[in-house]
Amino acid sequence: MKLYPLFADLSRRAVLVVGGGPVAERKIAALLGAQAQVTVNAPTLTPQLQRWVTAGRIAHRRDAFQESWLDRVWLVVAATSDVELNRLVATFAGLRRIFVNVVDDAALSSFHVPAVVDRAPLTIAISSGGEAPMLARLLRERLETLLDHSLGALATLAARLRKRIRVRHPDMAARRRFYESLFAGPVAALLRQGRPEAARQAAEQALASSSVASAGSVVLVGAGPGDPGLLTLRALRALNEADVILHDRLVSAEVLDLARRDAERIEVGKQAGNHHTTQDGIHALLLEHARAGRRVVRLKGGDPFVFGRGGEELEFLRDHGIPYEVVPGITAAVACAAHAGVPLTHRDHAQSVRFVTAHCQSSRDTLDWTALAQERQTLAVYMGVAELGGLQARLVEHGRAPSTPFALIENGSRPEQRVITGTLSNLAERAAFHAVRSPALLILGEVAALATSLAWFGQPLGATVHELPVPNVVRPVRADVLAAVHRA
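This sequence as a structure, only the one chain, the form predicted alone:
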């Protein structure tokens, strides 16, 4: 059966719903959203339906269904558990040429209620003809993740300008280019930023312009720790709108796989001791592609504003007049701690948390070690794998107890996650023994001891590096011994 898609204006029009249970309640809620005048026929009602009756939002008929109730009705919904009653309602509605929906009975229905993505006045309806409603709902859920809620405001603005747009651009091709610029350019970005008046002014300026400009822009997006399931909905939308993606080395392949297929991908990753692309080089790429009219996503691991140099990139874009947005991501400290079972704060152990970076000697020398060595706080140390020995010495020197627990989390939230635990006294030793590599985050403080008892992600505790023995002294393997092993 092929259905004809139809959107009905039910405002101030009479609709009869037969049934007073939870299913009827859901149908009536949608009808009230369309401003229909609803009468419900049922001996008993759900508490919510009764509240709507009391408030005068819907009318109620308690006695048995009568055909005469269909007089002047535009639409009927049968939502009872009584099959014969549903059939009776459908029969009388058909005789009167009134569209009827019988819940969970496609054969008796002359219209079907779709799964809806609501971005009023923009509405997207999905129907399977009543044959596979769960599939329609699944598709609705997927579309919900892709369509920003600001689309409703964008549709309203476009409607207000529609007549003027037709006059200004009588040529269809020019009009199409204008709409494309309106829907994908600065006006849409301003609405996403919650700035409707600025969006209106930008639309007015674009309409007054003699040509349709192809304006580029940059969205600074936090990719989170690597698990694609932790990407925000807004980040996913940005990835699907991008023409160009400049991404860090640590952004996972699984996250990149969610991006628009034909988007150009440029790795601009930086790693300790190996700057694949300098920061100035990244700035130049952002400027080049944005000025070419492209929609650029600058994709950073974690959150761009937590040791991600996002502020520097926004300052550069501002100074060069490039429109930009920011989509925050789940930062590594939050994600890694959660996946290791470590609460960053705890009523019994830590009332504060500090985010610290110590990726080189110069950054290490600028830290307030006296403050960092205080007890009853959690330290989350980013990019510190290469400096663990110096970090350990400085903290002990300034009074942090050598017995302070730590959790070193490598590849947090990813399938290959490892968690190494110990105390501050053997931090560097254990990291060397287990050959920890970046990306890894250090959590130091009393809360880190909970990694052993609260672990939930990855391999069971008995099979992980938590329980591996660590020798008192880690000695390098002699070259002659290593050669003998290879010969064997």
Given for the second form:
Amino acid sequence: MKLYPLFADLSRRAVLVVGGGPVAERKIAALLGAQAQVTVNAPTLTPQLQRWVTAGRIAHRRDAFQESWLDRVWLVVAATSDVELNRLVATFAGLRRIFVNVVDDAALSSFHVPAVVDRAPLTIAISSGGEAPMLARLLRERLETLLDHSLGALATLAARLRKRIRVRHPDMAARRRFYESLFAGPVAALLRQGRPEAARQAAEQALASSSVASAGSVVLVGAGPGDPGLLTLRALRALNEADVILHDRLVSAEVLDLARRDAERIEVGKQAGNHHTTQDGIHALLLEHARAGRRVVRLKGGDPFVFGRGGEELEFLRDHGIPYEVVPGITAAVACAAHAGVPLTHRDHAQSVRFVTAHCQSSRDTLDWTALAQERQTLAVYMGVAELGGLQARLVEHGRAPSTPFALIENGSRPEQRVITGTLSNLAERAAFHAVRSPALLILGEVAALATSLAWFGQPLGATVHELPVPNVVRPVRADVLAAVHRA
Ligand code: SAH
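Alright, leaving the form predicted alone aside, put up the form predicted together with S-adenosyl-L-homocysteine.
Every chain and every other molecule in the complex is listed next, the one we just looked at coming first.
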């Protein structure tokens, strides 16, 4: 079926909805959004519909459907579970040339309700002509993730300037170029940043100077711990719009795969003891690409402001007048805790959590070890594995009980995640025994004991008892394996 798409103005126009269940409720919610005057016809209503009736937002007819009600309506929706009634409503509506939608019945419907992405005043409607509603819904979800919510404000701003833009750029091609730069450039960025007034001023300026400044910009983006599912929607959008991506080595290939295909990818990774690119080198690259007018994404593992030197990069950009945005990411401590089943705080075990990075041997050790060694708090330690011995010694020396539990999470949240548990007294020993490698995060504190009982993520065990994990490597145990252990 090939449909003709149209957007209907229903404000203050009468619409009849036959049916009072959850489906009718959803349709009515959308109709109210379009300011239609809705009458619902059903013997009983959902609680929400009832509230709308009580509040006077919709009218209610309890008695059986009557053809004469169609006299004054513009549109009808039949949303009952009674097929015969739906058919009757559709037939009478058809006779009067009133558009009717019968829920889940494309053949009886003379109009379809599309899947909608709402960025008012911008509306994107998707229809599969009733053939593949699931596909339409899926597409809607994709578009939802791709389109920032500030798009509505952008459309409103463009509408306010429309006449003047037309006068300023009578030539169609020039006008189009102007709009393109308005929608992709700093004006859109300012709206994303929640600064509508600054956006309006930038747009006014652009209109006065007849072009939108094409200065490049930098978005500092947290890529999270590796699993692309843990990216924010904003991070995804920034990756979609990037011309250049400067990324750390820690950023996973799966995350990079989501970026715009044409975006240039440059690894500026730093690794303990192996500095590919110096911080100054990274600054120089940021400047070079932004000054060339590119949209630069500076992509960092986890969160850019947690042991990520994001602050230094912003200071540099500010000093050089390059516009920037920051998109937070899920930091390793938060991701590792979640994926190891270790709550960072717990009413019974820890009232505070500290994110620390330890450099035990170096002169940069300025940590307050007495404070770090206190009980009933959680330490989330970002560090090279080589530091574990020093850390263990310092904490015990400053009074942390050697029996304090730890969970050491290697490749947290990634398919190859391993969780090693033990107590402070055997921390370095266990890490060495299991040959733990970077990236690994240490969670130390009373809460770490829960890693054993709350584990849910990671490789399930093989089916045989012989493949039980080496002691203190926590992996979720499947019920069938447990049963096998009990039988053995
Ligand atoms: N900005 C990052 C941290 C960078 S410092 C963030 O917010 O997560 C690098 C350290 O983070 C690593 O040495 C390791 O301790 C930790 N780390 C990062 N990703 C990790 C992961 N997937 N699993 C365990 N630790 C991780």
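Numbering follows the first chain given and starts at 1. Note that this is a predicted model, so its numbers are computed, not measured. Throughout, rigid core stands for the largest set of C-alpha atoms superposing within 1.5 Å between the two forms.
Does the distance between the two CA positions of Gln392 reach 2 Å or more between these two forms, the core being superposed? Yes, because once the rigid core is superposed, the C-alpha of Gln392 moves 2 Å or more between these two forms.
Has the Cα of Leu427 moved 2 Å or more between these two forms, judged after a core fit? For Leu427, whose C-alpha is compared between these two forms after core superposition, the shift is 2 Å or more.
When the rigid core is used for the superposition, does Arg376 move between these two forms (threshold: C-alpha shift of 2 Å or more)? Yes, its C-alpha moves 2 Å or more.
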